[in-house]
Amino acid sequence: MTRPTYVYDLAALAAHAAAVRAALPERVELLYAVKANPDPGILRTLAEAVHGFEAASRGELDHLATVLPGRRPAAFAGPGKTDADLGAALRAQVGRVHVESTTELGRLAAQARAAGRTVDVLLRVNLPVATPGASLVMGGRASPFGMDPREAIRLADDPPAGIRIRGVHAHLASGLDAVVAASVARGVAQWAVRHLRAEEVNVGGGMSVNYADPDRRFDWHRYGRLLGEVLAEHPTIRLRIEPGRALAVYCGSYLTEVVDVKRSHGQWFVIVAGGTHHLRTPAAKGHSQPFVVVPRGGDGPRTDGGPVTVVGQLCTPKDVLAHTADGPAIAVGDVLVFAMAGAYAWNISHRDFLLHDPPDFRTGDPLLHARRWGR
């Protein structure tokens, strides 16, 4: 049996990233959040389209240095940075360190002075900016992320030696449409210019991705036009955005074979090789992962074309990849191609649970791979 396989369509990724960058105004820098998917092929492909990369751990810094030697990370972020993390950022000559607290700034300043360096910093600020419709809120209320506005103002007024504060980082929420995301950017920029006289404003990522309706995508052209209005209001600043999921999610597919179908208390269950230990996204997000069926003409058991629940091989009822209301009949031996598996999929999965084999990885057209399955 062929192992479950991730297939990354790197040509589609390159085209999508180029279209996103083309939709943005000149003074908006496009970074890729490595946490979304650090696959080397994805990073090398995006290196040609984005302005830079945002790392959120020492491991990501090391990984970027291996995959893209000589390319300095544009930003280093994440809460709870240790002395070792900050030292790694200094050695990597990161463009901007996103500082989360007074303690973190003091640690960074001490290392900068010891190295005879001045480090460029953005203060991550937890601003009270509205984020209606967000699927995940990380700011605007009590949060472990970033610092209170008054603390940021105090630090900007009297930064320690070795630190140059360039502006503000404020990733406040995820799952935002273009209008809300641009409104958040406007609110952050207004605060940063008024209170910190910022020259740079990083508004993070959080662009919406709709797993229930894959064709309903974030409106990058509208977002770009609205960011242009923000820049016109603040002609001295430069904006940065850091999408991860919204750049990479569409390029990846997870292919796996049906190993069994059965009815239980009147419901059809389709059991596939693999499961949420390979593709944790639906369990983490609480949705059904979209998929298509590539029939293989088997003569074994098959569903009747009605509702099914697609599950994996784990010993837990939470190992569910999808529920469907209807669809084609599914037979043992068919291949299911799960779309939108290019971000927060394999890299967030509990891959050692039950110690099943890991998936394979390929590049190209996922449907072509599915039709050649097992050959």
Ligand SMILES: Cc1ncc(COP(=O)(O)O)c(C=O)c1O
Given for the second form:
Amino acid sequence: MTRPTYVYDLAALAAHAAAVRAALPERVELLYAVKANPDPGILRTLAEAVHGFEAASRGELDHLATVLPGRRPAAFAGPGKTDADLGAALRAQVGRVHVESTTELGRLAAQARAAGRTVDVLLRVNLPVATPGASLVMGGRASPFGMDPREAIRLADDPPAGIRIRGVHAHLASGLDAVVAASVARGVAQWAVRHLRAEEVNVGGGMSVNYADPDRRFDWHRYGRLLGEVLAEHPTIRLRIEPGRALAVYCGSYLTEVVDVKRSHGQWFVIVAGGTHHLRTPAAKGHSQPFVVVPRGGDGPRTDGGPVTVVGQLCTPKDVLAHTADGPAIAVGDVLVFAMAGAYAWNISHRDFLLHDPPDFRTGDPLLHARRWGR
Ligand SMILES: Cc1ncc(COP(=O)(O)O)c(C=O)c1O
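Next block: the form predicted together with the named molecule, after the form predicted on its own:
Following is the full complex, with the preceding chain placed first.
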């Protein structure tokens, strides 16, 4: 049996990233949040289209240095940075360190002075800006991310030696549509200019993707136009965004073969090779991962209408990849092609649970791979 396989369509990714970049005003810099998917092929493909990369751990800094040697990470972020993390950021000469607290700024300043350097910093501020419709809220209320506005103002008024505060970073939520994301950007920029006299404002990622309706994509053109208005209101600032999911999600597919089909208490279950230990996204987000069936003409057992639950090989009822109300018939041996598996998929999966084989990785068109499955 062919192993479950991730297929990354890098040509589609390149086209998508170029279109996103083209939709943004010139004064908006596009960073890629590496945490969404650090696959080397994805990083090399995006390197052509984005202005830079946001790393959120020492591991991501090391990985970027290996995959894209000579390219300095644009930003280093993440809560709970240790001395070792901050030292690695200094050695990697990251463009901006996104500082999360007064303690962290003190640690960074000490290292900067010891190295005889001045480090460019954005303060991550937890601003009370509304994020209606968000799927995951990380700020605008009590949260471990960033610092309270008053603390940021105090630090900006009297920064420690070794630190140059350039502006503000705010990543407040995920799953924002274009209008909400732009109004968040407007609110953050207004605060940053007014209270910190910021030169730079990074408004984070969190652009929405819709797993229930893959064709309903974030409206980058509208967002670009609205960011243009924000820039017109603040002619001196530079804006940055750092999406992950909305850049990478569409380029990845997870292909796997149906091992068994059974009926239990009146309901169909389709059991595939692999499961959520390869593709954790549906378990993490509680959704049904969209998929198509590539039939392989087998004459084994098959579903015959009605609701179907697609599960993997783990010994837990949580190992559910998808539900369909009344999908196509699915037979043992068919290949299921799960779409939207290019972000927060393999890299967030609990891959050692049950010690099943890992998936394979390929590039190209996922449907071509599915049709040539096993050959
Ligand atoms: C600080 C920061 N920036 C960017 C991102 C990327 O978010 P998304 O993948 O939703 O665009 C995240 C995700 O958690 C984040 O925490």
